[in-house]
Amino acid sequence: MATQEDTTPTEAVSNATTITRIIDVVAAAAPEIRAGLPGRRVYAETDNPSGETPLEADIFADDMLRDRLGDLRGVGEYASEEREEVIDTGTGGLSVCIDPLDGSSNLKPNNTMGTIVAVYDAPLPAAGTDMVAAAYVLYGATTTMVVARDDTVSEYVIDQEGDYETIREDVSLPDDPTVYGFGGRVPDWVDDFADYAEEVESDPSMKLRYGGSMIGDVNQVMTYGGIFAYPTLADAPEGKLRVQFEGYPVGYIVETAGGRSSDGERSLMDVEKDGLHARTPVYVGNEEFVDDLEAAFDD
């Protein structure tokens, strides 16, 4: 959590020590976020920089991770998803985008949803060669973190104080794949993503998990092996979700555990986007399964 010290203007912070304070803010954050659902599950009076109306509880979320990774020294510049432009916190370092509340949409049905972060040693919009570390955090029946940082990927369990403890060390996907997700509507996939989500779904050793929150989607790849996807569509040739704020952090994250990602061509943290808000198909998972996918776009 942070202290007074953290916000303190003083001398420079390293990078290392900057990111061990973001983590430790969004885990502190992460019960408040929780038990702060319930009463904002209607939608807000303004749409967000992508044209959708969020829920209160997306902007209460962004709000309050605002305020507390804003003041952090180390922390020079904030961009959310609900957020038009960057916030300059004046006092230099890293920069840090937000996905405050990611399947905000399953608060409704009370299936889960997350909170996606990305750290960046660049000003925003950066690349994702800039990225220096990533994590998220998964609102289920427990409250569970994943962190990316340091060439390793470790998994928390978050407790109602704000506190972690570690319950998996250098995780990487299991060799046996059994799961995937893809979003989108059926009719809208182009037709080589199509004849690629039919030969994984002929697999019979292969079950379909896709609940509507792509970092929950995500989370069961990296637990059990497979792909997630939310592919180009027709009337959507970029997709759906957002570089900076979900693609570069989840494609990193998968990398790290020893996975591949791709925007269909190229591995996400190669994608080069103009503007904070820029989409990108995304497909995440084990690598044999991002290799057949790309070689399917190919054909």
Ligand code: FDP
The other form holds:
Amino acid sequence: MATQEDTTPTEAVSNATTITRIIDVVAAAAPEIRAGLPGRRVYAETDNPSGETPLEADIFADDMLRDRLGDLRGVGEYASEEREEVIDTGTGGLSVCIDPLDGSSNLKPNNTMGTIVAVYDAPLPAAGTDMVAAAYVLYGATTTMVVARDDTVSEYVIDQEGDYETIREDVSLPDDPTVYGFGGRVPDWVDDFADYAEEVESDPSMKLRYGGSMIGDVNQVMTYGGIFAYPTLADAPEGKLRVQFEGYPVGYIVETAGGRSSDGERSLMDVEKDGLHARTPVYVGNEEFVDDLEAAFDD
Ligand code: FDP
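Output block for the form predicted in complex with the ligand, input the form predicted on its own:
Whole complex next, starting from this chain.
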């Protein structure tokens, strides 16, 4: 939660301190977001900038994080998937992009969802190479948080007070991958991706793990190794996921954990920044899987 010290515009704070404060605020908000979900399963009245109708839960999480992160000294801009425009806090500093409730269509069937945080040292929309930290909270059977910063990835469990404890340090993708999860309607997959998916499925060591929330599905890969894709689609070449809010942070986390990310041709971190709500195909996972995926598109 923002403190008096955070909101008093005195001397500048270092980026490292600001990143720590952002992570603390997001962890502190997590149990409150979780507790606010049961009464917010209905649709909100207006569409978001991507033309989707959010749930009241999406708006609730966004409002809470905007208030608290926007008040943090060292945060100069706040943007979220649920808002058309970037909010300039007027104080200068790092830029924060939030997907307040990733996978919120999983709220009704009571499956996993997440909150995604991307921190850039540049005005928004920023480039992938401007990213200085990324994190996600996963609302599963327990509430966990994965943070990539300073060239390392850590995983934490968050308690009911919003305090967090390390459960894994120096997280790296396992060398013996076992899971894959591919989004989009199968009939909409382009032939190159369908052929690649068939190849993955024919590997007897690989099994399907797909729940329909990117963060839940990516966390399967972070835990067991393998590949997650929300691919290019015949009728939507850019796929579904957003560059600033999903593609860059997930690419950053997986690459920091020793894996690879791609849009089909290049690292997600090198995808053009093209507007705040632009989309990109997302392929992340162990290096050999993403290499093969790119080769499949290159044929
Ligand atoms: P949701 O629409 O439920 O918020 O980008 C959001 C996302 O979920 C991802 O978490 C998920 O991977 C994807 O969309 C699922 O989309 P579809 O079920 O529409 O394919």
